[in-house]
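A single chain, nothing else alongside it, follows as structure tokens in the form predicted on its own.
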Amino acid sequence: MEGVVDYTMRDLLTQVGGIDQCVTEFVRVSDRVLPAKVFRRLCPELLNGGKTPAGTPVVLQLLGSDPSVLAGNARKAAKLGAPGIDLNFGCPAKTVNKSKGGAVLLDTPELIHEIVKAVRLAVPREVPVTAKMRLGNKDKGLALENAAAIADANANGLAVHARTKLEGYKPPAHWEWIGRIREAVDIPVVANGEVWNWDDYQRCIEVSGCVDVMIGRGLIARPDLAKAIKHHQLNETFSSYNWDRVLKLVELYLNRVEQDIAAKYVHGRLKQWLNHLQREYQEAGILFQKIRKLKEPSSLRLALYD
């Protein structure tokens, strides 16, 4: 999710609570090891112990297609204090794909088996190294065979995102599948897609057989999904965030992401999340509306509460 759970989006989210374990925006790799600085601006919390302000782990997340590169660039995130290295099979993205990273490689289970391979060696035992994947490219007929790969080269775990990379993010996320590669490796295997609410983590839990679950696009809808799943886990009563609690999340993010990047840019995140939050909340969507032509963020923010 490049652009969208960025460092303040995982500030705030696991500032609400819930959440295990956080996953960074692929860190992009081609032809070189890069500089300490890149890693700690994708990843600030490298500078607290490989965690957010809230005390929630994050796993640094590598996109490329060279096994030698990735090591090399896992090695150096390593030695800056990530708690745990991701391996990026499943970005959809065409800019992505057409330089050969993400969803594309799931075409050549041999070379995702020499990336895991290198990038775990190369990395020390204690710093497990997991991996991302979709079903496939265009198809699920490689589906378990590479699984099975991420799973022989010694990866520690296995994020699944029930859909391949023609299906994008159109429903039905295919959970059953995550189920048949969960029985096909002997590595922990975690459900990711189209988890929305309390009863899509029960089933998708219940088909795919998956003790853990990643949620991504529900929870940039809504801000408290996490924390709600923990708090039914328990039996214990929950009151959802009601919109005036994520609209002070959104001034806050306004607010941060303003201290963190160009002006220019701002109105750009802005807009992009109050599009993904429109799905929870219909007030998002009549806010997005009125500021889709403003651009300043001083602006922007008074709009807020206008």
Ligand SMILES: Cc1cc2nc3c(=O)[nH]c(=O)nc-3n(C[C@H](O)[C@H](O)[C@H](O)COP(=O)(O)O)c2cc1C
Contents of the next structure:
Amino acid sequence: MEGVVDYTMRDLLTQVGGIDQCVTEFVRVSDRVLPAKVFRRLCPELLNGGKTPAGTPVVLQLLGSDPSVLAGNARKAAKLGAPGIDLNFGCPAKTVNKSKGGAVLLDTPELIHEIVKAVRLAVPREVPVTAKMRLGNKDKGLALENAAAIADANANGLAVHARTKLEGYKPPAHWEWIGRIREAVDIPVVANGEVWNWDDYQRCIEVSGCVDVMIGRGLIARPDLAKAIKHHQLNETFSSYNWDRVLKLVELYLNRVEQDIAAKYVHGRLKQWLNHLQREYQEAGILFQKIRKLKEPSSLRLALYD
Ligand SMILES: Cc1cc2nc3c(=O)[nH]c(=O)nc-3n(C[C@H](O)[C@H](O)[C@H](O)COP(=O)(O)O)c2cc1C
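Mind sharing the form predicted in complex with the named molecule? What's above is the form predicted on its own.
Full assembly next; the chain just shown is listed first.
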């Protein structure tokens, strides 16, 4: 998740546990192959065998619209050690869509096919190439066609965020559409959208028929969600993280991002996480209000335990 699930967040969340695989924030490519330092900045895990310190593989996501440029970047990322390449056909951001990247590509299944085919051919066979799509740009009319375009180009898997770009992030996610796509293609399909707890997870796999689920905001709102799901699957009891435990993660995060990014961005990152956390933890909302006008990292840290 761009601007949210950075290296530090992936590290913290995978240390909490229950996560089988992560995907980087999208790496935007336009007209050239990016230097190695860009890939390593957005995916420092490349220097650790493509895994987080906890050992969870991190697939590198590319966003763009030019098949040969994407292919060149995918080849480079694979060479640098990415354990998988994912292609973004779902981003709704205006700036991205204006340069023909992300969800607008869902209007042109032929181009999507060309992109996946070029990337698949450019990357060694043992490195999986996957795609992430929404159900469409404005409507769902081309959902099956886009999924077929991806599968026919020999992608190794497809994650489906069960909404169109127009539907944004407005509930519900149409999991039944993921089921339709899963039945229509012969590659593994991963279900995505609106999984916030164990009940959602169960209903999502029931409706979509998928074995694997990708969780975005749910994990940022509740860092122990994947771990809780794993425990539920094994019929083990699990006591959810209380706020004190989550606050320790927030503090760790603050200490780490302070070292990773310019001081002026630290406040924004912290606010963004607290904003997600307040869905599950009332205390996060209170803290959010407390730090809203603070800027200095040192005052932010003091506010955590104020
Ligand atoms: C702030 C934000 C940033 C996101 N960045 C990305 C991204 O870089 N790549 C991607 O494939 N999806 C991205 N997404 C979409 C999520 O991966 C996911 O598909 C969407 O939030 C629905 O799943 P959820 O209900 O579990 O959050 C982003 C979503 C949000 C809210």
